[in-house]
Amino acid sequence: MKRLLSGITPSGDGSLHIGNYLGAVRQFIELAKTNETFLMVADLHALTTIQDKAMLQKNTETLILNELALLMGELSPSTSSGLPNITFFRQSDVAEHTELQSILNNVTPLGLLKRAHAYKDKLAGDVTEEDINVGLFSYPMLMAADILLYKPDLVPVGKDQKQHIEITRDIAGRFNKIYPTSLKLRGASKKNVFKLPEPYIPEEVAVVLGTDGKRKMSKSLGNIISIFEDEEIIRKQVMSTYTDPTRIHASDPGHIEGNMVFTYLDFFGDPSTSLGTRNAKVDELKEAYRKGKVGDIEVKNYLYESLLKYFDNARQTYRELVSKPEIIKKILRDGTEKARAVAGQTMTEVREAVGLVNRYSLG
């Protein structure tokens, strides 16, 4: 069993849609079945862009609720059984994240941070260097601390986040070189404090377009399909989905390629009608659509019904968690306790390595 670490920042409004599920959460669920997984809500990272108290609180609470409902809906037979193999916690509840960041500040070259995409992209926009807060500039160092504290074997990320893992490896390598340890912890000696993590970028990660068929699914663009909204809202989102603009009548032959309804059905078509790895009902609808024997409304209705069925367990779990917040608090309490234990052990090694431990140390 390998150890993995990942996190989601409570940006936007904190709610998750089917694009988030396909792009990230689905991978967490699969990986957690066979690996030890540390999964954090990265609320400290949100401070780089959210500087409104009420908004940050609401976003974080919403993300925790959404994420737990999805995870538990697929991994736990009941909400009382917790999350097997997953340590779920809030970044801000583990003080070692910012302590390690402060220490890494002193081994990280300025030029390395200036090459970070987040900083360069911001600078390329309508802002000057004076308008960029230090939190965004030092974002890669906090991310490095997030990762290195737990000594994971793999860090699941999208392709656009690969650079952060490369920066983390550079920082860890510099630390290990500057502080060649002679630690005597548990009888071990002459070992590196930090393990160099590997990025885990599965090729099958789905990056799907939004309902407009043009841009990546995003709440700010209004081209999403929600998971936990009221059924009527989800129905409206599905009915607004881009299909085939060249098709005037339901009897006209239609195109499947670029038709977002069928793109989503490939992932969410009712699993009870699947044949092997393919969905027999979806295949039938595709063939009928190509021949002009089925209309857009019918295939959209099938998508709507399939989505409700696919996320039925998660939606039920969501409602239970809303009514029983003590379940969420227990999961966070247990996760924080384990995260602190692992992070605390790493920081003991770090403090010893850099010389912060001496004869007058209190701990």
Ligand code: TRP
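Based on the form predicted alone presented above, generate the structure block for the form predicted in complex with this ligand.
Only one chain is given; partner chains and other molecules are left out.
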């Protein structure tokens, strides 16, 4: 059994769309079935951009609800059975994250952070260094701390996060080199404190395009299909999805390639088949579409129905969780306890390795 860790930042409004599901949550669900899984709501990371108390609170609550509804909808037989195999917690509930970040600051060259895409992209716009807070600049350091504390084998993330994992590996390597430890573990006399994590980015869903068919699905671009919104909103989002602009009448032969309705149908076409594999109904519709025997409205209706069916369990779980906050609190309490134990152990090793432990130590 491997250990994996990931996190989602409660940015935007905290709600998840099908791009987040395919690019992130679906991997968590699949991997959690056979691996030890740590998932955090990265609320400290959200502070870099959200500096409105009520908004941060709302976003964090929304993300917790959305994520738990998806995870439990697929993994838990009932909400009362909790979340097997997954340690789910809020980053800010485990103080070791900021403590480790503070120590990692000292083994990280300034240049490494200056090369980070997120920071460079910000500067490339009409923003100057005066407008960028240090939290945003050191975002990758906090993320490195998030990861290294739990010594995971794998970090499932979207493609946009790949560089952050590379930076994490770089920082871990530097720390291990500067501070080789003499901890005796399983007979070996020398052992690195940190394990170098591997990113896990499945190619076929690395970037899910939005309903405009052009850009990455993203809340800020208004090209999403929601998971937990009212049915009418989801219907509108599906109806506005980009299909084949060369097709004027339903009787014209249509294109499947680049047609977002079929791209989404490949994933959600029939919930009874395993994810990503095509099924007879979708193949039939594609064939008919190519021959001009089925209209856009009909395939869109099928997508809409498929999505509601696919997420039916999650949507029901969502409603149940809204009315039973004590279930959420219990999951977070258990998750935090487990996360603190693991993070605390790593911090003991870190303090020892860097020389913060001495003859006058209190512990």
